[in-house]
Amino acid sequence: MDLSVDYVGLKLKNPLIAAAGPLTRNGAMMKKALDAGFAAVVTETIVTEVRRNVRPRLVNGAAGMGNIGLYSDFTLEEWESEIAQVKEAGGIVIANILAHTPSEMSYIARVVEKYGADAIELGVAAPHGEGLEVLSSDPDRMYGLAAATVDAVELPVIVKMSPNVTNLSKLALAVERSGASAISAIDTVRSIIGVDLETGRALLPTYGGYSGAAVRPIGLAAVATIAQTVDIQVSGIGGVENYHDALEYIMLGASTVQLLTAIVLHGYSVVPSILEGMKRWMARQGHESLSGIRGKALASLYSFEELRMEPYTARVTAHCAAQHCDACVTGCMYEAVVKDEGIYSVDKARCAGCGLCVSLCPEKCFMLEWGP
């Protein structure tokens, strides 16, 4: 199976990219990610003025990780040797850079281009403070940052989008108009990871970014929205832990998939597992390359106004072996699923065709069908 991808002009051996964060904080760690099977790495966020990261800054929650780390501890000048280590080993490096003004962003971009970066990813959002959030919500300012960077360098420019906005389509159009080559989505979700009930204190001392499996539906929605809005490439980020998750992003239009939290929580073995899983799935489905499935699911997505009110109702299609479960009965808000002496049935007069029972049943004993 061919997993290779042409992403912003870079020839990648597979679609997996190590996302910006603590595991790409220096040359040695980036090389470790590449050795694990990633096709490329995104550096930890590079800035002009370093402010040392706070402690503590990471908390593992029930379904994801809270993070109040902001950017790299290295100075801009120190990144020259870190990037060089990866380039000398034949790796592909995407430099994630952060600034508040077009001139500063352009300056950092020119410097990391000189250092040997293969592409640039603009960090325009952070969930911790208000300044960058305002920036990431403004299409005009987004355009100005991206356009200035595109004009300043010869490298492909990627803009990393925040999920904490309500105008994603307008922002994506501004990025496309700027001449940028791609959009990566999503950055972490603004959050409070939790509260210690014994002490009455928040687990982290400020608002932070949430990542992990719980944010994947948000990431999928962002990628689909962007893919349906613009023609430039998309890199999907958020909650990827296995091949199924990665393929979902690709079917919704992503060319590449970035991950980091899964590696922190489960180790680098996740990477070969995802790649092998993708190959096995493609072999079963008869796909020779990823191009045959990229964006396939977009055809099934409509605006709410386009949806037809269709008379679907549920039907039991098989005897359920999980008799102890009863998730379909307890979850049916319309009291349409009935269990009588171990046999499940659907009261068609009550069924509203919501489809919840189809996804709740572990044995896949329900389907929706046309008709009352």
Ligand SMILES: Cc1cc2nc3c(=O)[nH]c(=O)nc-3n(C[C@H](O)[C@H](O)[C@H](O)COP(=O)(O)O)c2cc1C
Second form
Amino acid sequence: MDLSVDYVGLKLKNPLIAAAGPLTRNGAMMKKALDAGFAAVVTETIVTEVRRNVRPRLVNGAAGMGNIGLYSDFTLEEWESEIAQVKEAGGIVIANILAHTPSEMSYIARVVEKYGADAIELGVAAPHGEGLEVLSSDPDRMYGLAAATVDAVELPVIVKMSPNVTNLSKLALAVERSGASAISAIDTVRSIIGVDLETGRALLPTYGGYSGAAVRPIGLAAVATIAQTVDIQVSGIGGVENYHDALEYIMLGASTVQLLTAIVLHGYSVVPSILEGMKRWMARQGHESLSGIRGKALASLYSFEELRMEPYTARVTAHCAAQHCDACVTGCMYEAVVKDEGIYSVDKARCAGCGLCVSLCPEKCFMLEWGP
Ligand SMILES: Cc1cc2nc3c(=O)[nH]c(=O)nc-3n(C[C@H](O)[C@H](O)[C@H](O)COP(=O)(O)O)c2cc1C
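Same protein, different form: I have the form predicted alone, so give me the form predicted in complex with this ligand.
Every chain and every other molecule in the complex is listed next, the one we just looked at coming first.
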């Protein structure tokens, strides 16, 4: 079973990459990620003017994590030895860099190229701090930053995208036009993680970035949009916790998949578990390599205007063993699912074919069938 991928000209042994953040903040941590099975690492964001990160800056919420950390505490010069450690160990390192002007971005890119980075990712998409959101939603500025970086170095350039934009296709086209080799998406989602009701204070003192399982549908939509818009490669990021999540990104067009929050919350064992799960799934389905499934699900996506009203209604297919649950009855907004002496049924006259019961039922007792 071959999980290897060619990503921006880099030969990766598998599609998993450690995403930019505190887990890749130095050489030792990057080596730890590689030892866990990641095929490559993306450094925490490297800048020229370091500002210490605020404290506190992380909160784990009910469905995802909120953070207001910005970038690396190391100076640009300090990154030389950190990157060297990874290179000496034979690892592949993508330097995530941030600047606000094309000339400064080119400068950092040239320096990290000299330090031995294998590729560059522009980390301009955090939803907090220094007007990054404004920058990352402006196609002209993104083009300027990316084109200058592409011109400055021999290395492949990847641009990381923000989900906090309404013009993702325009941005992707601008990045492709710049000569960049790939787009990675998504960075974190602009958020307020919560409010402490006792103190009346927000849990973090500024708007932050949301990550983890809850943001996966947002990441999937971004990756699909980018893959449908441009011909350059895509790296899927956001909420990947298991092989199923990773394969969803690949089926929507991603060549590689990046993770961070799942490792923080569940540990590095997530990496071998995803790789094993992928191999087992591919063996069961008869796929020799990931190229056979990459982008496969894109053909199942239509514009909303193309969709027709189909005469589907729900049907109960099996006796439900989870009698205590009643999620189907509670969740049916059309009051079509009824329970009578432990037996569930669908009132076809009321059923609007919405399909919610199919995904609500833990016992998989519902299906949609053609016809009223
Ligand atoms: C604590 C934390 C720090 C992060 N730092 C960076 C960073 O330095 N540069 C960057 O481009 N993205 C950064 N990110 C964003 C992640 O790389 C990733 O895009 C995002 O968390 C979604 O993936 P996940 O759900 O697997 O965490 C950070 C995310 C978190 C949670």
